[in-house]
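A single chain, nothing else alongside it, follows as structure tokens in the form predicted alone.
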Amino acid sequence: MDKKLFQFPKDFVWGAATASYQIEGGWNEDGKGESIWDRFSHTPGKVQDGDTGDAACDHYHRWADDLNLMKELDLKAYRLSISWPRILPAGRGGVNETGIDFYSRMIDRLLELNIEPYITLYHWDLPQKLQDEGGWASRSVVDAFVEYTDAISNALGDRVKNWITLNEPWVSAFIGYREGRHAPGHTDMHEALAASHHLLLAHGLSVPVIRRNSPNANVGITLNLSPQVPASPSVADRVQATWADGYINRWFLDPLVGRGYPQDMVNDYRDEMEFVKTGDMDVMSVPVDFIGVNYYTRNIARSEKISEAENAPCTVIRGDEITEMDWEVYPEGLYKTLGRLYFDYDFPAIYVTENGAAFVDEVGADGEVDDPARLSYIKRHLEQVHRAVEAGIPVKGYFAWSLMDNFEWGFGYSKRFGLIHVNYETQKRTFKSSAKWYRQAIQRNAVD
């Protein structure tokens, strides 16, 4: 019996992803200013194994050598991060020009090479000296996001016509100020709340900056988005799955499309709030031409206000493939996800700007990294786009998170994502067979 092929359109983008600080290293070099990750990872007992970005992929100097690469995958697109403090050392004022030139050439090589540039503006590496302000929970950060895109586009912006505002606004205020997990560190509320807030506010101010510099762009904002199931029938579940769509989905999805901050968040929360102004509201809903999903897994709510003899059974079970993340495999949860965000909210148009897996990769005695579990996550996410876009939801684009092994925040080099294997000691870069599957799909413009 003949495989099923799941033709794409014509159209359909296909790409990978990286973020700045997870590969580049160069962290000192050509006036590069200090990022709150370079502060969080060179502070003992922050992440595992004491692993530091400093010298991550070494893509800095190797960037040549890795756009070539992408093109040897038949990439057509490549989503990357622009170092905030690369461009604006103190994250305001005194433009580095080295910086913006290492984009420049970047970007100049990209479109030689017929690959697409996907920008993201913030991939969670405030500059350290913003941080010393008072960081997201600070407003004044808001003003100088606008400054720095504003310096960035203008020098891209003539070639570069696809940009996305911001990465997980979600991991970078609650991971980052209140759990802790992620720079800076902290364990604040209010904080993370004022952060979620004046993020929103950046994207929003900074959207028409964009549009002014780069004419005809296409402009959005990524998410990091996963379906809340209740893990049994019980109202205690229930209300634990709401309130955890809530605060992960709900929380930032509402307020870009013009509804505010969910009120059943609001009043759980208790919070005063009082750095939300008159019209802010208004700012952060500024039309997008697109949303980015970041899908990995769902999350099975289960309730810790009772007892497990007083709520129901589990009628929801996660299932037996666990990624080295401890995350399920579920696939199904981003075609769930990508109708909720055209059904429920109407964006105009998705792309699925991460999706991907960490399993333990081996470089085997012939030279080869054979990984048919990755290999086996993308191509079942594949077929729930595929299925998505024949539902006749607009999804114009795939990118794998990720394009090469690279730093993996606070679990440091002990996760490997990429497509590409790397070796750190040696930085030698290895096709997997996940690569060498992915090219295959993209030249066929199919999976099966």
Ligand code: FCB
Second form
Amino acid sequence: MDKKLFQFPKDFVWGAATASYQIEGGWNEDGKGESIWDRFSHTPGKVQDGDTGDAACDHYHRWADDLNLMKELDLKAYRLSISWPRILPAGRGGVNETGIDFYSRMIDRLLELNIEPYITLYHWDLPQKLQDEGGWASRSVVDAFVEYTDAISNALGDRVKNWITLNEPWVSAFIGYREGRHAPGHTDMHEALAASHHLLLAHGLSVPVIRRNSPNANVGITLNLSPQVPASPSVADRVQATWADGYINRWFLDPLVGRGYPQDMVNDYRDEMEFVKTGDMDVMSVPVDFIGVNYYTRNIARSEKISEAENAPCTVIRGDEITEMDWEVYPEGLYKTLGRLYFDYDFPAIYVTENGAAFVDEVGADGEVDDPARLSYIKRHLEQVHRAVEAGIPVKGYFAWSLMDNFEWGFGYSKRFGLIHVNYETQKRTFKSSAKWYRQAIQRNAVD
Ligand code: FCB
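Having seen the form predicted alone, please provide the structure of the form predicted together with the ligand.
First the chain shown before, then all remaining chains and molecules of the complex.
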């Protein structure tokens, strides 16, 4: 039997993504200021094995070679993030021209190679100086973000036409300020809620600034989204799933489309939310050109209030294919998420701005890195993207996470997500078999 070929639309964008702190290194070079991730990773006990992003993939020095690797991969697009403290070392006031030049040269070279840049303005490396005044929990940081947006979009806006204001504000706010597993490592729900509000406000205020500095640009925001599925049809599990959906998905989606914060969550949080000022909700619901979604897995919601004895056995069972992050492989969740963004939230265009998997990789005796599990993960998720396109959902592109192995936040270098393997001792890069497969998919504009 012939294998089915999933052919993508002609203008489909095939890309890969990275983030500044995870790959650059050069943490204190050429006038760069300290970020909250520098501070956090330098604090003993915060990151696994004491790893830091001080050197990371040394992309700060090797970027030109890395861009050549992207070309070898035949990437059509590259999603990178800008390090705010490289541009404004103190968070505001005083632009570091060397920082601007670094990205400006990279953009020129990308365009020369015919690789379309997609820039994320904030992928979690807040200038430490701004954290000293409260970080995202403080409203004053919003203006600083707008100042930073203005500086960088003014410098690059003539050439960069795709902009993402924030990466996963849920993670910034709730993992950074409530759960404490990410910088700045706080555990305060009120701060987390204030942070989420200020992040969305910063997004809303920056969109028009980018549009002014970068005519005809596409401007959007990236959220981490995942379906929250009740483990059983019991009321308790359904309530739990609705709560989890509110916590992770709706808290950001609803205000972005002008529906305000979900009332069930506002009631549940019992927070005064005095940080919400008149007009804020209008600002954050400024229309975007696209929504970016980072999708990795689903969550099966099980209420603590329930037990098998209460006669609610699980009807939704976690699959047995699990990544190194302990995430269930569930490609269909991507299709469902894309459908929701279009049919329920009406976003005009959607990009999968991240999707990928961590598995243990080894360089074989022959020097090859064979990673069939990752290859299969990416392939099956792309099939779901294709299914969404066929259903009329405007998915415009897909960015694999990640171009290369890198610093995986609290897990340090212990989790490898790359299409390209990185030896952290020698900085040698090796294409994994998933990378070679991905190149073929790009060249054929199809997956089989
Ligand atoms: C996402 C982040 C990205 C990477 C992947 C695995 O939440 O945006 O930087 O860490 O997870």
